[in-house]
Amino acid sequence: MSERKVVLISGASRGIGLSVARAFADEGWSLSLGQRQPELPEFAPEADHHAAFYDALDPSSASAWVEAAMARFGRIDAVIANAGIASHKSVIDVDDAEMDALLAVNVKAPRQLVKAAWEPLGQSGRGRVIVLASLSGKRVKSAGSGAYAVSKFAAVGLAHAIRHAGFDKGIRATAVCPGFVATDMARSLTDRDDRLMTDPDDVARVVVMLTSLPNTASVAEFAINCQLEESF
């Protein structure tokens, strides 16, 4: 078994996921990165880290990834469910296929991944789960964000449900809810300058902090915003 803590991170090829991976590597964790095209970044040498195939639209890939990580490291201490997709459509304009994809990637896939890793997460008595949700999971900002918001409301609810299911096992789960983050996904939704959005490295610092808290400091939700709003 690895002496280093091990974190599974989905969607780690770019954006928030890549920043989260770098932050955990800097803290001395071993990374297991789930990617459609597995490739370790330069800061994560193969001697200490691992990349595996994972497709959020393929339910079987979660179990295969967990099995590969356990075979490599013998432990899983945290799961960061970061992979996600966006939509610009209202709940009226979105078609069923796109709505199904939003729910499959943003809600069903994180649940499947955490379920696959449930036993090893509970073994240490302090497993950690982070669901990368969104402030769109806390309020519907506009009609055009409606379909996406439905999926992210469900993602926030998923984090709460995981927290309840695993509390007695020492598993703690948090929904991290950023607003605009300077990533390709956010740039497709807004024309604002990157300097007016949250830096993905700052989101990564929050994620690492949340996984480091003791069991007696359970944080159900963590909201991050780059702008003044009515509630956030």
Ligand SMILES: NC(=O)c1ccc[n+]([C@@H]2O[C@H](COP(=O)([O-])OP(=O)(O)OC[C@H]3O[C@@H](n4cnc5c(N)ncnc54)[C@H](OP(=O)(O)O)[C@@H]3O)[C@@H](O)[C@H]2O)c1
Given for the second form:
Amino acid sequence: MSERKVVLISGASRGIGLSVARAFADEGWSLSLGQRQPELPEFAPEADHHAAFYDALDPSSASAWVEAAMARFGRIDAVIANAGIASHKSVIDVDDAEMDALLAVNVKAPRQLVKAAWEPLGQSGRGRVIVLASLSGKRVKSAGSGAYAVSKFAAVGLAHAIRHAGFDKGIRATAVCPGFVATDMARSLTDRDDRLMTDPDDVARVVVMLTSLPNTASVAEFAINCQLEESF
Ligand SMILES: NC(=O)c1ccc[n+]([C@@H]2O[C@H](COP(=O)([O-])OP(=O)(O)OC[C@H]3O[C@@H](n4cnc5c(N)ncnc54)[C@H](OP(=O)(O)O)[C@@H]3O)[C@@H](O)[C@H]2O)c1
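I have the form predicted on its own already, so could you send the form predicted together with this ligand?
Below, the chain from earlier opens the complete complex, with every other chain and molecule after it.
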């Protein structure tokens, strides 16, 4: 079994997932990155890290990834369910195919991934799960964010449900809920300048901090915003 702690991160090819991967590598964790194009970034040499094929739309790929990670490292200490897709459609304008895809990638896939990793996560007595949800999982800010918000409300609910399911095994789960973060996703939704959005490296610092807290400091939700809103 690996001496180093092992974190599984979905969608680490770019954006928040890539920043989270770098932050965990800097902390001395071994990475197992689940991506549609499984390639390790330059800061994560193959001697210590691992990349596996993972497509959130393929329900069998989570268990194959977890099996490969266990074969390589023999342990899983944390799962960061980060891969996600956006939409700018209202719940009226969105069609069933797009709504299904939002729910498949943003809700069903994180559940499948955490379920696949459940046994190893429970083995240390301090497994950690982070679901990259959104402030759109806390409030519906506009009609155009409606379809995405429905999926992210469900993602927040998923994190709460995982926290309940795993608490006695020492598994702690957090819904991380950012507003606009300067990535491809936000750039496709707003013309706001990158400098006026949360830096993905700051979201990554939060994720690493949450993962490092003891079992007696469970954080159910963590909201982080680049702008002033009534409650966030
Ligand atoms: N950016 C924001 O403003 C913001 C705010 C709140 C919450 N979030 C959430 O944070 C998470 C990361 O977002 P981001 O801003 O980093 O987005 P991003 O820059 O668009 O990156 C999305 C990541 O998810 C991966 N992905 C998408 N569909 C996938 C699939 N079917 N299978 C496997 N991987 C898939 C992408 O992989 P490919 O490279 O293969 O496409 C990419 O690595 C998402 O869950 C998002 O909803 C983002």
